[in-house]
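The chain below stands alone and is given in structure tokens; this is the form predicted on its own.
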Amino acid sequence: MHEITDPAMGGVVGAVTYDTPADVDAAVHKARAAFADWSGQPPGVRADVLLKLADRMAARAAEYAMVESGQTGKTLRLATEFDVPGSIDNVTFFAGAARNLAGLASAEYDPDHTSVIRREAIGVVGSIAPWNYPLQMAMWKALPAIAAGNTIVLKPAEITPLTTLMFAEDAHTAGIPAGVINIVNGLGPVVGEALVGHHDVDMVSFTGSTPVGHRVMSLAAKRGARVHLELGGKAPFVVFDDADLDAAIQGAAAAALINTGQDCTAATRVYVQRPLYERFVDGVSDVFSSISMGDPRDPSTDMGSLVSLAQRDRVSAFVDAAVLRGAKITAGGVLPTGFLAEGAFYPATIVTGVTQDDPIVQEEIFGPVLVVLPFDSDDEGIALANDTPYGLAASAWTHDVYRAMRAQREIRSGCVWINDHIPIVSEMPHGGVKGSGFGKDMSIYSLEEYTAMKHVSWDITGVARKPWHRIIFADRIPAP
């Protein structure tokens, strides 16, 4: 058995036994078999099952959060408001999505064919799904595969399984199928191959950071398998000098702090127009530092740890290595002490002084770091927002509807939120371009990844010897 362990506060949350390959086939076999009667069901039958499901989760909403909390180390707070309900939400809107799934009315594109066109599901869908928000990621996998009819083997990262093998639980009692919805558990070299090259998996989604994933790509592309990514992200946080001073701030702070920094929407990188610069640095800081960590179950705990030694470690590596070329820390940017010592906390730590070269500028760090950089004109601030390899989400800030519309045209981002950052809703799609991946989760756009077009065209003439026949049987057909 391979323990789980809370890596805030210490000690064994749960155990899981890792599959073998030999396992990952089986369960492949099993999503196979399960695949023609599930596709076939009507969307009602489908949507039923994932309203129960709803209802399930929703009954052990206070449960799933506890566990989120415990083997994540983020706040219960941030669990119990945002990772579950979310999740749930998302259940509920792919309910209702399954049912909208329709194909292109028929009509006649000549005078002797009609054309219909046909959505159907792909087969077995292979996914592996990230550790930052292991339950909310597991559901934008599932949800949009198995609402489209498809059947899923679904690998949670190995050091954050047990939210997804309580959803797996709570779909099973809800009445989804067996085969439908299969968990592995195991190491990414291991399990992870075996299931994105297995030759049934017709189709693969992945979550991860962009190495891996262009590793995923290259193991589906052997056999031709369609393929999923979302991947790494950089997100700039473009604050314009006319811009609300005190809501940037706000925004920055909130943004870059979420999930302790690991996420790849969080803002990580801001550009500020310099008559504003040196008042966000010290409004920001004000905020960094008066960020509490400690007990993630405990309600005034602001912030929980990140989700590993070796993820803290992994941060403080790029902090240090910044300060080592100059960079300047104005908030955090030390390793705690006393008991904080023992968990992988990092404080919420600021850094300026850098260069858009750097690669704390340029590498997803994912944590606590929020990186600050001035710039003169529009034209700079836009250019700098777009150097970097990602683009996953973004956020410009102005009260001037021209620079928003500006910023939001030009800024290459699968994303773009002016005047927040990381508002998430079930109806609108996420995903990413450049080396942030393609493919959308959630939203209604998320089923086109699941599913595929096929046209249908019915002669509606009767005639045997078609007036096209010609380009074969030139003496035979008379000229139309």
The other form holds:
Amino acid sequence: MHEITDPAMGGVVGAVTYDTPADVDAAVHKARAAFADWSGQPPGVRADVLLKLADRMAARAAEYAMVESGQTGKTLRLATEFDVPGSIDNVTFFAGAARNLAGLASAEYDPDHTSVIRREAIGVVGSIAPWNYPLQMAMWKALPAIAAGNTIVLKPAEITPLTTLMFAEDAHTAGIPAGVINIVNGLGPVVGEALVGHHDVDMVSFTGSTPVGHRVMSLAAKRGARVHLELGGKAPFVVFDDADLDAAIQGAAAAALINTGQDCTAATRVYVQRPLYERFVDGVSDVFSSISMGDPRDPSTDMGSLVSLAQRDRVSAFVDAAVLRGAKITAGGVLPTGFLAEGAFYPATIVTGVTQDDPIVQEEIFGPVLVVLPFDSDDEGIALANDTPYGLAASAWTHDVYRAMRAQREIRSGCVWINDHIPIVSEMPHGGVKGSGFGKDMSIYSLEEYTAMKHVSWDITGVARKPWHRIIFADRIPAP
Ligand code: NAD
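Let's see the other form, the form predicted in complex with nicotinamide-adenine-dinucleotide, since the form predicted on its own is already up.
Now the complete complex, all chains and molecules, led by this one.
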């Protein structure tokens, strides 16, 4: 058994047995066996059981939140107000959305044929999820897939499998047939690769870091399997000189510190136009310095711990290395002492005085660290926002409608917020461009990802010798 530990307060919160490649093979077989029945159900039947699942999860919402907080170190408030309700909303959204797939109208696009578009389930989907929002990521992977009629084998991150197992248990109780949702546990290079490389997995859906995503894609490419990749982010937060400074400071703090910064869309790089720069740095540093860190279950705690001591050390190493290169720390930046030193705690940290090419600006840190840099012209602000390998999310802060219009058009990312940063809804797509991957989670667009489009063309003439056969038999079929 592998114990799952609470990275904030210590202690064991659960345990799982790691699966073997043979177990993965058995899970894929179960998913394959369940596919014909499940994909053959009318969408309304699948929707009914998904709605029962939503009810079941809502009845256990407090337990889900407690377990999610326990295995990740995130605050119970975040799990209660964001992770769990967001996940349940996803279930109800996909229950409805799968009944409303759209396509081109069936019609005669030439006089001799009626064309019909079908959207069909792809088959067995192998899904791999990260640890930052374990329940939500499991939902984003599983729901569009199963709502569309696929069956799945899902591997949660090895350090945070518990709420994914609760979800699978509730899906079973709600009436989702055996074999539709299969969970496998274990390490990425062993269990993940066995899943990605399995010959009978029709599609691989991965959310995680960019390097692992590339590895997953290369394994899937060996057999030409369809791939969906949601990868890392390094979201820019661009503050123009007409912005509401207070709103930008509050917004940057909330957007950088949500989930202790372990959010692929978190604000990580703030670019502030020169006239506001000093005041922004002072203001945001004050807010960061006021953040209380501690027991994630204490309602007065603002920020919990990182997911593991290894992640804390990684974040700390990023900041320490930047300091050695001349970075200035205006809040945080020092590992806590006392009982917090035992857990994976790292303080809310502001870094200034670095250049655009510094690793702390270019690379994903995944911690409560915000880098602030100045810019002069609008051109420069937008160019800096685009200057990393990532393209997942971004925000622009301005009251000038033309600046806002320009920013939403020219910043290359899967999402651009105007005067806010973070809110998401089940109806809208989430997914990146550039090094952040491709494909969409949530929304009707994710149903497109998990379905294959089929064109069915019906002859409506009943004629044996069709006019187009002239291409082959010119001398035997008269010209029109
Ligand atoms: P990770 O890439 O280390 O691991 C993700 C998953 O992949 C885990 O389940 C892991 O066990 C598995 N894995 C690891 N090596 C593997 C391999 N060789 N083959 C198959 N599977 C393997 O990522 P993480 O540290 O768990 O999560 C953080 C990352 O996830 C960040 O980069 C973050 O930006 C990204 N993320 C992206 C999104 C998005 O929607 N774009 C959402 C959440 C997290």
